[in-house]
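First comes one chain, alone, set out as structure tokens in the form predicted alone.
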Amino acid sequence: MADYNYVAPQEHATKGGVLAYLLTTAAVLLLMMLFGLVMRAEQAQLISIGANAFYQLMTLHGAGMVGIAGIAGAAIMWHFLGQYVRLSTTVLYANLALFLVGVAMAIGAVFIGNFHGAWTFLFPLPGNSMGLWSNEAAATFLAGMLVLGTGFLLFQLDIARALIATYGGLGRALGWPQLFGHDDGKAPPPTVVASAMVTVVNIVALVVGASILAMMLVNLYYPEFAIDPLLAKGMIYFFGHVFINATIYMAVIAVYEILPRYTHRPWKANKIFLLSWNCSTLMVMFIFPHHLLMDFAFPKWMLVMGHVIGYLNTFPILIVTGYGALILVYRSGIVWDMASRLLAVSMLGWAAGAMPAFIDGTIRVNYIMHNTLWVPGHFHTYLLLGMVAMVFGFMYYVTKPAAQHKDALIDRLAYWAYVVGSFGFALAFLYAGKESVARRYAEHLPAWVPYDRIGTAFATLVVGAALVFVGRFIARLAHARSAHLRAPAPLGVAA
């Protein structure tokens, strides 16, 4: 593969943008997998810091995760879709700056305000916490999320713009004409769709989710507005599945970008392709209540949407993206490196981690499996092999010297460290939770710590692994001339 060194517009601006949100991300990124370390050694009584440090790290690490997914999937998107729209760097920093405030409030809420009410903050419990935290712990906290959620609204809506003012429309941008019309090869770039498809489900989440913080912040001082728990408990997973999702479906831009320049072979959007995307615009926004099967409380209708919706959204990107991924690289003659080993095996870690949800959404399955470790053991696959392995990938690819340059030793050896970390460490989850061990329980049972120091094993390798990650990323910028990320080339040529 010959280098090629492409300067698109906007490539400075750009390109410092996206190398601080990088930064940003193997930073939080780190201290997550660390946090979530900690927790599993002192489930697994290595290490004893006591339920209450325990639960703390558990809001942090599971709002800390969900957020700097984000802004790792709008890092790669932002690369790509800068092709083909014209973005606003102001928002781009924007969003970055509002992330780091509502991190540094979350932090405070938690380590200093001793709030440990974990990221889903389901009403009531920040604002009956039987004397823990305070009103203003609550509230620092559940501000916090606020100022993150705005910012990741600005984000959405100036990609809104873009794509409206590019291809005049969402719809045009999804494919439509080409997708209930004639199809004349003129759809949309898989990026474009790809962007179209989290901008349209991004926007309602937030929405949705800054509705309920504001109602909830409210009811921290003023508890005679009342709000309806059901209703805050479904608006709340509402905002949370659908933006935890579409981490993934950002991140997989890498995928549609990067695979064809290895190939040189063009990722097309055909009709099954657009209508795959299209159908999973609507499913993800419906499909949420599968994680409430258990509350009897809620709509029957809803409930069976949820299971229905849940079986169905399995198939249609991801077998499309894990197909399609396949067949551009079958006999290919691909140069495997770091960057294209991660996204391959980012299809694998997508595709496995969508099994276990598969199982879960069975109605009688989620009754025994759904409060046990199963749950975590299925979302740690795809976001470990699936959504972190893109981001990684992604890494070393825009930091990658030379199309010719070779992997070191201590690059293939953290990959399959990593590889077999993640595996080993969802597996043990899953185990767990087919065993019915509880999540969400700082002390575990006899019987249960087998477990916990196996996934305690395969953690540390996963960390260690990602050190190398980060530390390899970091260091080629250090021994650059000056801070730079590869300009994607067009498609068809190699980078």
The other form holds:
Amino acid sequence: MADYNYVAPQEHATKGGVLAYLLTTAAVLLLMMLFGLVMRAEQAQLISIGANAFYQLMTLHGAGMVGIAGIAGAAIMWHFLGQYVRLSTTVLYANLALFLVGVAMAIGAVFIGNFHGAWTFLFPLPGNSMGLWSNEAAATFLAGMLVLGTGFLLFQLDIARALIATYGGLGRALGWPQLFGHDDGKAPPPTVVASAMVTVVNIVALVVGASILAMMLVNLYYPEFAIDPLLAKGMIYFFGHVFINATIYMAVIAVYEILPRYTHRPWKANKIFLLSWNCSTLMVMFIFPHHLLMDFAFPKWMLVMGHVIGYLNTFPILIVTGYGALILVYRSGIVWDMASRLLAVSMLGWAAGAMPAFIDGTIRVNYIMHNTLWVPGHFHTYLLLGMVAMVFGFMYYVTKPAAQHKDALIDRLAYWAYVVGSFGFALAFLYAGKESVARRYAEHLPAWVPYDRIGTAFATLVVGAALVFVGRFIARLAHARSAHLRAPAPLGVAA
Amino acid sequence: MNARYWLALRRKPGMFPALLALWGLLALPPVRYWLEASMTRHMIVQMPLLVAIGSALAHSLSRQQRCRIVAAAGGPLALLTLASFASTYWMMPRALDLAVASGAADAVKFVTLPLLVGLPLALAWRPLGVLGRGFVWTNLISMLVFIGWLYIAAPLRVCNSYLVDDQARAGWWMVYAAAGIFATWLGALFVGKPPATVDTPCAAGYPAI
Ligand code: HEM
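Mind giving me the form predicted together with the partner chain, seeing as the form predicted alone was just shown?
Next comes the full complex, and the chain you just saw is listed first.
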């Protein structure tokens, strides 16, 4: 029988590298949120920056947010995985350095070169700007993505190296002996399982991404070397979808590690947990065709696969994690503070955000909903209220001065502003999507503007709350450097 | 470090004559002409075999010899750089043409692919660690796909010696090879037991291959 008693983990100081990641996250996240707010205000016709500037901001917002979600997720994974395996600090910094170079190239391409072909750099748009941007601008953006991807590839390879050094192989890190044999209760901890899954899928995604980026770079200058647009779209979406999905699988490690510290109940990797993560390792790589349902020219089997796997993959990890979190918290006497609240609400945000995708992954629905604001409605829910809530929860946790520290009123207010703001903001997108408002339109019809205005108001709330979170994080940064107890003992349990 | 690698890469002195024989076989005019008559066989069969001969040669050296060469070359990264420059040269269509047209150029290929690509790569291999090796593999895979696509999509013949359809076929084989290498490499990362033994590194601190 498996042995599932809670053993308090050793608290440790946050490494400088992780803090550098978090500080970068704070800065980029805030800036990109401001860009988002400006875009939304433009659609709401509250300001007038023009279509060109809108698409510049949209390109940077997309690339910046996806990249920074990767950086923030990486920080969480590195911080906790470091308890179990030996990771390289040099590679950690190298990834950050390459990220910053990649971002600088993207910003240069957009603001100096006027590139605004969206973060998905969908072929053949980058090379067909009709005079709006040069090939050099497009090439700089694509090369920036290549540099950024190289950093993440190194980072993931180092994680693979460390997992293999400790566990012998990724199979063992994914708990195969316990999954396929007798569960002796000695499966790797959830953090290790999640890290192994993310490593596998990200390595595959990044290699595919590098190939298509290199192909597009050649095609920019030598268009005779033709690329099949469908193939390009498949490769780009495979890369982009897996990468952004992986960010939440990295960030959820914060939930696996921090909630048990608050509830004094262990989160062990039992058979069901292992099964769900192993299934998702495969499914995450086959789910992306649900973005291609509109492309009738794709082979039918791919679209059917996207539909079926889209349905299947909505559940395993989400249910195992959401349900796991509920039973962990239920009657545990957990003390709610900013960190535990944000982590708990992130489960709700993730689950709520997955539902619109589930609906849109249905071929019949997709005919109508695709390319409407329904899609940004879906991913802003799970990213803002799921992924980013986990990141803010982690920031509150590592900078907490003492276990019994009480949060100030402004933080608690900011928490509610964030939750209400994010839901309202996402719902405004979803509702507009239901009304068939197209996504990626700089200019909206008068009939759409009321939703945009409501969305803008809620977005302002989100940005305000994020300012408080980031301000608190920076003000308390010094506390992250010491190894003290951060989670208060549950009520009724001796500390 | 992983015991599996250590066992796999132990000295195999008996291999040297076998290698020489294989090299000689590849150099025999009928075999050479047959392999070089098609771009696919030239690039996907003959050239990788020559590289493999060089790397097998590394394994027939003694531990001390390997350590000495790695140290003399300035470490694993220097060897890797050498191998990548030498292999880049042989990836150029012009070099391929030359090898077909001139016996001297072909002889250079027969010497440099084993000695300047296979051998240094094998010597650098283990010291590179999982991270370095992974980086080499992932680069190789994405570049194989990329070059394969270039050959498939090229609107003109890149080599004078080969026809367009042969070129496209070679391109597809590169894509298949990339997929095969990817699956094998990634699959290999999944298997393995927790490390049991640690082997002694070279004096300079690099683990012996
Ligand atoms: C205050 C918070 C945010 C605001 C106000 C905001 C606003 C927007 C707006 C207005 C769009 C364009 C929608 C359209 O018309 O198609 C957009 C797109 C997008 N946002 Fe956000 N956003 C926010 C947070 C985030 C976060 C946290 C992420 C990811 C971690 C994110 C990722 C994206 C992506 C990937 C796109 C798609 C860009 C494209 O279509 O090319 N956003 N956002």
